[in-house]
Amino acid sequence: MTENNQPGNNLDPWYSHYAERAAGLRASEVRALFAVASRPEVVSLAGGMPFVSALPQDLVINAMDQVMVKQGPTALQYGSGQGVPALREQILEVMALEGIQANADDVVVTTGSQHALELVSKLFLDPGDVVISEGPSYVTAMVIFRSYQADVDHVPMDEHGMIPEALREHITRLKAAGRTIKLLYTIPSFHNPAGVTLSWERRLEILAIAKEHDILVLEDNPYGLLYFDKPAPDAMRSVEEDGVIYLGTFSKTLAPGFRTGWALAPHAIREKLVLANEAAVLSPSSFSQLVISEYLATADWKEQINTFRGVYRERKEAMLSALGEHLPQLEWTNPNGGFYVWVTLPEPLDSKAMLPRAVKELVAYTPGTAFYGDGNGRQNIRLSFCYPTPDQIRLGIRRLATVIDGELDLLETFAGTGKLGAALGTTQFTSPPPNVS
């Protein structure tokens, strides 16, 4: 035993030294497909990375060079901590696109949307408060709130989205259990990984639930703009300024390269959030910034995003016609946006047991359990149609059908001989969540 009574690690000598809050940090099952699914012969459905050779190289290396031309000692210095102005303005443009008027002053640049999340956790909770979010939810944005040794609260949701009857139940019970809940994370347009759009009703009644019960939304928007047949409704922040934070990014209309992304705060919490943003990374990218924002002010950046959407479209419907062809015994989501379709397995079949055997044939998935922080998921997996192309995706689907029908003849065979974990050697899982699809 070391230090304190705590288990000592043979591979990591400081082990007992960690804070508390670092038992909150692990990997996710997201990136730990990635050594596995970037080999070559891997078709891999798993990882959201967009498709960014759909943009053309010469409007980046145009807006490379006049930056290097322009301002190369501004775009090579410190900057501030809130973010360059001219690119806060330009991020008012984007925002409008789903309704949202605001003032470039309550903008924060950020290194990603993701570190918006990560200082909007590090400002708000501390230990045992509560999260409330969709069920499932954004792998990452879990591994933060856990980070703050904070516990996510799924809701169950369905075509719709959230659903409102089951967060006032849920924000009654743990209020009844005296938990604190700080934060309400949603992923409202083509939502990662179940790819529905919450409806602007259920907005409009979750903004009012959330409201009454004195509870920060916080809307999460990177995919908004990919839509395919018709736009999202607008975003929540469009009718909520106090009670909403809005986090954005350049990630998926543009390149996740330049790590740029931006928080939309109620002023006061803007203040903090800059002061934040300084704390840990002193200043967004000065040089990023400054060629996101000659892009936008040179390109014509709303056709390369509906380029995107055509690319996306495309791909989406390969899939969808695939599963038809290959695995119609199964269920899933149809996204009018987005990356992801969310897949319903038969009930005794387990996404994280099977992960192996696919790739085993050549083909990657992301788990449903990776999307819960309370091991659900096991009968769902996330399917990612945005970087593979449609020739790659129809062959990673026709490779996915190999093991799941292998899977279930196995059950079959097993079916009447006991526990189906004793027969196969793994052990027994849980009812599954909510079918959303």
The other form holds:
Protein chains: 2
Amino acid sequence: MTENNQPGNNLDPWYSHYAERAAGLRASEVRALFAVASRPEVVSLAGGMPFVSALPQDLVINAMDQVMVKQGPTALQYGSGQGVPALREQILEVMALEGIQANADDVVVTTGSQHALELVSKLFLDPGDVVISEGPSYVTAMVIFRSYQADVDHVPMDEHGMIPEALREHITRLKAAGRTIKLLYTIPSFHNPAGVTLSWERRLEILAIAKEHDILVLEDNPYGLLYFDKPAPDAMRSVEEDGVIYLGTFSKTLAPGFRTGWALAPHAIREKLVLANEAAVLSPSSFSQLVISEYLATADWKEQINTFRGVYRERKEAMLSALGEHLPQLEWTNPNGGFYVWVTLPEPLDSKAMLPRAVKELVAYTPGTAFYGDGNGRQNIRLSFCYPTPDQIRLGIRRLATVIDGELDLLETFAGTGKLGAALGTTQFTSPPPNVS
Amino acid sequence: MTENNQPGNNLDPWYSHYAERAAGLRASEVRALFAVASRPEVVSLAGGMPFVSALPQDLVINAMDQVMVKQGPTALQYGSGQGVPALREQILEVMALEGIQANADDVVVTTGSQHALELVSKLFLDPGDVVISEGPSYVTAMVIFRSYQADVDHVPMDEHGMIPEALREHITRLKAAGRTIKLLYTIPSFHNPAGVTLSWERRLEILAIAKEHDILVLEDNPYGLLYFDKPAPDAMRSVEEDGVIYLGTFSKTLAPGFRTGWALAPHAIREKLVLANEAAVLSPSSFSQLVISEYLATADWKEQINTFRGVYRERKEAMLSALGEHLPQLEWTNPNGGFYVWVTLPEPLDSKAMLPRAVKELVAYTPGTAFYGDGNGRQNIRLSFCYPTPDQIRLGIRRLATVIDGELDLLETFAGTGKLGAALGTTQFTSPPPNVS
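Okay, that's the form predicted alone, but what's the structure of the form predicted together with a further copy of the same chain?
All chains and molecules follow, beginning with the one already shown.
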């Protein structure tokens, strides 16, 4: 029976026809923000768009023209479900920069590394399974896990990344509760949103824990090459071949508009990933792959990554110095790479409740709650320094300081009256946010 | 417990970790064929690759260069999960050629229409659900349906497409068995693989049946604009807005290498499709979308479709005349558009068993069994005329005639001995193939 036949208030006549998993597909908080933050007068510290204008367009135009001249019909045609062989060889060179030795036969090119996340989830997640991830974690990974009816269990982090002892405790508790843990999802380098990096010792320890408990590690590494002072420790995949699916992408080191990323998987899993990729898109874009392959073959791509590093380093420094100047009472992480700073507000400020007031002051950020599946994160905000210029960043932080100072004034005014929570719209934490400082 | 701990013969240490649905992801027969047929000495009548060389490369290069000059940073950036607004408007013009009136707000751009099939299936199919489709049907649609643990129920066709009376019977039987029918998947125009077109009267009748039984219609129309003599009847979506998800693509009218297609969906479903698209790939390729949008705005794209029509018409005629000359004892469809001829072999030839002998004679085709989920199709083969030249097509059909004549000689030799089936490796039909002639 459909909603049509019921005294219903739902306007979708197909309401009763959706699969159970469709209930897990909800709009993320970040998504709603994009609409708000796209107004030109708003300084957005919310999005995660790379600054593609730092890529000389000639490099891209040359690569395109060469591809069309040299192999136009191939670029315009369907390709292999696994990806262009020459590009898969070049991807080995990219991964070698983070210590990974692999065979091109185990690389599967995907429509951004986002689609690799989707394919891995489709292959592995049954309803009721658990994915362990850092808390906080990447929003759209959690959307995918939930869309396959899996639960996300957040393990806390500190300034060295996920805490191994906490991971052990969570596994013990989940197993005692009879839960099936399918994946350990981690962003070890320049974490989104926390901005911290998992130490080498912890990488080894977490791999050992995963192996001991027969849990497949899903290592998501979009930012690894975008370090500021010194490289992150080598990838977890560099020491563990059979227990890790590694995800990489050209979205941050080249451009997201081509939608080209990859998975490096244990051999047997790779075969199934290719089948899943073929079912989903037949083949990733031949055109995008060949343009990237030509770019890697002819341009100084390592120097281009250096250029991006310089751009993002300058922006991070602008953000941290503005935070120090205007908001010294806050705590924040000091990322050595990537796109994000994770800020902890003074209690009892509520990042989600405060957002409309921030937008009114023409600055946008992402509230910490977006990065948890369990209501945590109200005391945190993620600030992105990737896209706005240093001047815009300084302006944005000044505006944010106006908002936060206003909230804190209100806090003082209501201090001791018992009406503070109501005034600020806060709710109680159920567990502490990660100890990032 | 994993396979590791068992006395196993499976080489995949993660064997026991896959989701149940992963069992449905099997390599299709067509996939295995691609490897065989890619040897240059083999004339392949097996694949479905469009003849992209009929597209003047200058048109594509000009569009790319213009995009990079006019809006390079946008082309290189992430975009909206629903797709570029200007392109969605242009897609309305494309669909208007087949009688569709719609709002650009209900169009969702996808990574080829294949990915729209995947997203719709993810949104609607629970394990055990049924998808009704023509028998035979598009291979990789069935792979997707099965990957979401749905069963495919094949309704027979004749030369006017799916038979409405048969559809009614199948629905009655499925409902009596307590099954949930979620989708009616159809390729009404220039069907893959059958080459037939659903008549206008039947389009209306099948829409009425679907409405009566509250079944959502999934209209897949990759070939509609590639007619030879006269257009196909208007799209089913042109008369029914709320009950149809319509899928279109630029893969056949422009080029598949851009991986750009679309879904036109009832409004409430469209919202969920966008969420599913964002979860899967964040956004479809901005670059591909802008290049196509520029091409549609500046090139004579309707004349280009005319050029493709001429190319494919000539190839179809070459194929049918070669079939008439060399294999007059066979039956085949006479498509008025699209890429495929569906051939019925004389009993008891077995298209699957015969394939290795055909490849030995340097001609490849797709056995009919690939297009059924139930073992049917052994008496059929799909011949593609889209990619090979007319000369290659004639050569391929001559080689095919050598193979079939050899099989029929064998048949005569063994006639009356009772050993025929064993000699040819056939199995009995469990139900008749579609009556296409």
